[in-house]
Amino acid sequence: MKDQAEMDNSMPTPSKISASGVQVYYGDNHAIKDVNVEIADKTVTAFIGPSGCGKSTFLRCINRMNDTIDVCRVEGDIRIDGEDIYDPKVDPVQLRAKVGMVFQKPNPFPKSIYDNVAYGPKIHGLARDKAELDEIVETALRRGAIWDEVKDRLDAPGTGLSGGQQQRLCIARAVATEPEVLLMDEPCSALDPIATAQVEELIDDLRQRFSVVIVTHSMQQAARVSQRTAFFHLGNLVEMDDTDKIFTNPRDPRTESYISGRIG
């Protein structure tokens, strides 16, 4: 007989991302402690928890962004479609084409709207000619729900767009390389409520094609956009379950305390 925790954590679909025994150290600071997690495909998974609890650090393990920090050390096993992403044979640049990332603050390149989106497909050789590149750019901008707003000014600088448009441009840029996983690190925290609603609607559309993992400080946002939620506290993954269950009937008293506002 499976115990309750195991049954509650059983996944209806095969995992897209599978992590076991993940530890992250920044020098002597043990930032992530023995995290085990299964993330399904074509699902939005939200990571919630107080500031500094490790949710963004763990997110950055999934595309090896922590490799860029000298004092950071990652241990354990993280697999995408069964492939060990920390295997020495895996090229982090190729991995990041497969695992797109959208950051907290919109960060368009100081290039045209067109070149922002075309950059990734160009360096990864995804287009044979200009016509193919045009098609990739249009498709990505449509997936970013911004095509209609920019189609007549693709040569204009991406930095000239509003904050919400810049973030949707960054999402279009992230999906232009046809990734399989899309990581979002508090993608709405710098946006106003209208732009936030547009991005949340977009996240719901994107999960038809990608496994989306979002770090958010907003529990309301997690409840609105995700199907699964993981609660982190002091570097530990406290529990992970269906979103409605986490918010209405969490198993762990720490989750209950966070959701009711007693810790955080």
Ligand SMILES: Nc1ncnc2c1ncn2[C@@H]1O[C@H](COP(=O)(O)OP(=O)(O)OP(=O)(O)O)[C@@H](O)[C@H]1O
Given for the second form:
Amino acid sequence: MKDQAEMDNSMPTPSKISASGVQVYYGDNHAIKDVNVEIADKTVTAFIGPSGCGKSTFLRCINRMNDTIDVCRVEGDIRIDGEDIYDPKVDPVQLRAKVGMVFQKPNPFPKSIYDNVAYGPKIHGLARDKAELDEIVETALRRGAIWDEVKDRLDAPGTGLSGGQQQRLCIARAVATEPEVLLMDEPCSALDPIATAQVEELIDDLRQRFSVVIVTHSMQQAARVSQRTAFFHLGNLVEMDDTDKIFTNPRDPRTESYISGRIG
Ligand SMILES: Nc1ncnc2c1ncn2[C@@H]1O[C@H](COP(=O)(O)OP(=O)(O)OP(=O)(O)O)[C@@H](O)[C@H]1O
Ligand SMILES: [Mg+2]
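Taking the form predicted alone as the starting point, write out the structure of the form predicted together with this ligand.
Whole complex next, starting from this chain.
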């Protein structure tokens, strides 16, 4: 615990997300064990670690997506800007507009490109009229680095795009509600190297506006896109530090073994 507190003091910017004493159980399976972490604003934080160590589980705690899994139980305290996101007063739907998520497999709605992006702003009442909605859609598609490719076919189905385009559409959809945090669970694993490079560039851009948390199996990707890296192992957050420190001089032998390819 002391180690983690010391590391957190070296945070480059004030923290956006604070988690303490987080435990997650799926029935009897204790999947996240007493995780304490501070995640900075306007920073990309990478979660790395071997398959099954709990990266996705912990990520889903941050927008209460685990609420949708029957056997899943979350304990502990998670705050965004000091607000307890598990407070019964918090509406998970509102929370998920503020804490957007992008999944491993692009999952556009079976709707037009325009409607994919307009859906969230519509249900959250972010536009007063059609002109304003058009503007929100265009801005989001530009932020998703896909505007030029789709501007002439906004009425075409989102599912008709290529995999890389679909993923950028999903990113545009996630940013359209002006989130404060963007969670990305292996967002590039279904993409080719060109689409991956586009999404990575985009992530770097998004960091100007949000706190971005990305789960990745690629250590090269973590090194390229993130400023902070957290290493998970068997449900424990082993260590978190500046990304270059984790990759050059980690403190824990388990991190060392993982980054040098001996475990995982
Ligand atoms: N929906 C679920 N129901 C039951 N158990 C689950 C569920 N999701 C994850 N688990 C269990 O929780 C543990 C952590 O899984 P999690 O998916 O968070 O790992 P991960 O680090 O994201 O792995 P990967 O890199 O393979 O995606 C595993 O033991 C897994 O079997
Ligand atoms: Mg996962």
